[in-house]
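Form predicted alone, single chain, as C-alpha cells, below.
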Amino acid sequence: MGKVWFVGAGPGAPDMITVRGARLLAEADAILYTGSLVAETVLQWAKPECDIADSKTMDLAQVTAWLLERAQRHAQVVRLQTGDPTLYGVVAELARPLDAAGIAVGIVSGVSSAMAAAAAAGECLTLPEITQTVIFTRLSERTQMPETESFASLAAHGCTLCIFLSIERIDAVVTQLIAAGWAETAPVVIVHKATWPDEIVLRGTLTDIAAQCRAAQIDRQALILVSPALGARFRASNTTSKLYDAAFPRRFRPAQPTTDN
C-alpha cells in the first residue's frame, strides 16, 4: 500500500504552492488534480512518467476509486486541491475509505484564497483595537449552514468576514450585511482569481459593489472581503500595535522608559 497525500495547490499561481507541496508532486507516482480550479501549470513539478488525471468530470465515488486503485500499486499518490485542503474541501469524505483500506493519509497545507485575496488587494484582515477576529463563512445554499451559524448572526459581530462561494449571490450578501447592521458605506473588496494572470480586484461599498461585479461579469471564483480594517493603510490613525511599541516589553526587548515633555 502506498500513501495518499492531500496537497493544497494554493490560490492559483503555480509558485504559490508550498515547497513541501512541490516536493511531493515531484516525488509522486500518481496525481489526481482538480482541473476546474487548479491551474495545470502547477503540474510542472511532476515527473514525466507520473500517472496524472483530472477529476473535474468525476463524482465522489470515482475520485475515491481512483485514489484507492493507485494507492494499491504506487508508493506515493497526490490528490491536488485548490487552496487549502482543510477548508471547504472533502478530505474527510475521501480519507474515510482510505482509512478503512489501511492506506496512510497525509495532508499538506496550502495558501487559502482568503489570504491571497487580502494580499492582492494590499489589505490586512486585522487591525489593532478595530478588529482582531476573522470569520470564514459562506451563504447557505445547496450546502446548508448550521442554524447556529447563520450568515446574519455571524455578520452581526462586525469583524472581518471572508466570504467564500457566494459571489453569484452578491445581492443577497449585501442585503444580509445591511440587515445585520453594516452601513451602506462599509468598504468591500472583491478579488476574482487571486494570483492568476487574469486576477481582478474590485473596491467599493455595500451600495455599489454588486453593480461593479455585474459590470465586470464576475460571478464565480471570487472572494468577498468585508471588514472595518479595509483601507486602513490609507487612513490616518492614532491606534498602533503594541508589537513594536518601545514602552511595551517583549521577550527579547525590555521596555524603554518614556520621556514626558
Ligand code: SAH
The other form holds:
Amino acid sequence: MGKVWFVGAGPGAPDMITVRGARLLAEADAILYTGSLVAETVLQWAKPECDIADSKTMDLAQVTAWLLERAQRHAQVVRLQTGDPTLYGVVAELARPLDAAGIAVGIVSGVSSAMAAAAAAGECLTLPEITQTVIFTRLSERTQMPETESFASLAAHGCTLCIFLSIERIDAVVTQLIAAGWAETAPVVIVHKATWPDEIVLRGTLTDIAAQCRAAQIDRQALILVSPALGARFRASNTTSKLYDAAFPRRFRPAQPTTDN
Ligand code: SAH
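Rather than the form predicted alone that you just supplied, could I have the structure of the form predicted together with S-adenosyl-L-homocysteine (SAH)?
Then the entire complex follows, led off by the chain already shown.
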C-alpha cells in the first residue's frame, strides 16, 4: 500500500509551492487537486504519466474513496490543496478513513494565502508595540463557529485579523468590525487571487471597502486583512522592534550595555 500526502500548493503561482511539495508532485503516481482553488499551473511539476484528477465536483466521501483506491495501487498519492493544508482544509476528515484503512498519511506545509496576501500588499501582520497577535478566522455561514469564537469577540481584540472565506459577506464583516469597536477609518486590505496573474490588491477603509469590492467584482477567492499594522511603512514614526535593540538580550546574542547605563 502507498502513502497519501496532503500537500499545500501555496496560494497559486507554481513557484510558491515548497521544494518538498514540488518533489512529491514530481514523484506522485496519482494527484487529486482542488480545481476550484489550486492553479493548474502547479501541476507542471507532475510526471506526464501521472493519474491526475480534479475534485471540484466530488464530495468528501468521493475524495476519500479516490485516495483510498489509488493508495492501494500506487506508492505515492498526493492530495493537492490550496495554501497550507492545515487551514480550512478538512484534512482530519479526509485522513480518518485512510488511517482506519492502515494507509500512511503525511502533510506538507504550503504558503497560506494569508501570508501571500500580506506579501502582495507589501504589508506586515505584526508591528512592534502595536499588534503582536494574528487571528485567522472567518464569518460563520454553513460552517458554524464555536460559541467562544464569535466574530464579534475576536474582532474586539483589535489585533490583526486574516479573514478567510468571507469576501462574499464583506458588508457583514464591516458591520461587525464597527460594532466591535473598529473605527470607520480603519484601514482594510483585500487581496484577490494572491500570486495569480490576475491578482488584485484593494486598499481602503471600513467605510469604502465594500463598494470597492463590488466595483472590482470581487466576490470570491479573496483574503480580508484588517490590522492596526496596515500602512505602517508609510507612516512617519514607528516603534523599533525590541528584536533589534542592542540592550535586549536574545538567546544567541548577549545583551550589550548601552551608553546611558
Ligand atoms: N488552506 C488555504 C485556505 C483555504 S479556504 C490557505 O492556507 O490559504 C479558501 C479561502 O482561502 C478563500 O475563500 C480565500 O479567503 C482564501 N484564499 C485561497 N487562495 C487565495 C488566494 N490566492 N488569494 C486570496 N485568498 C485566497
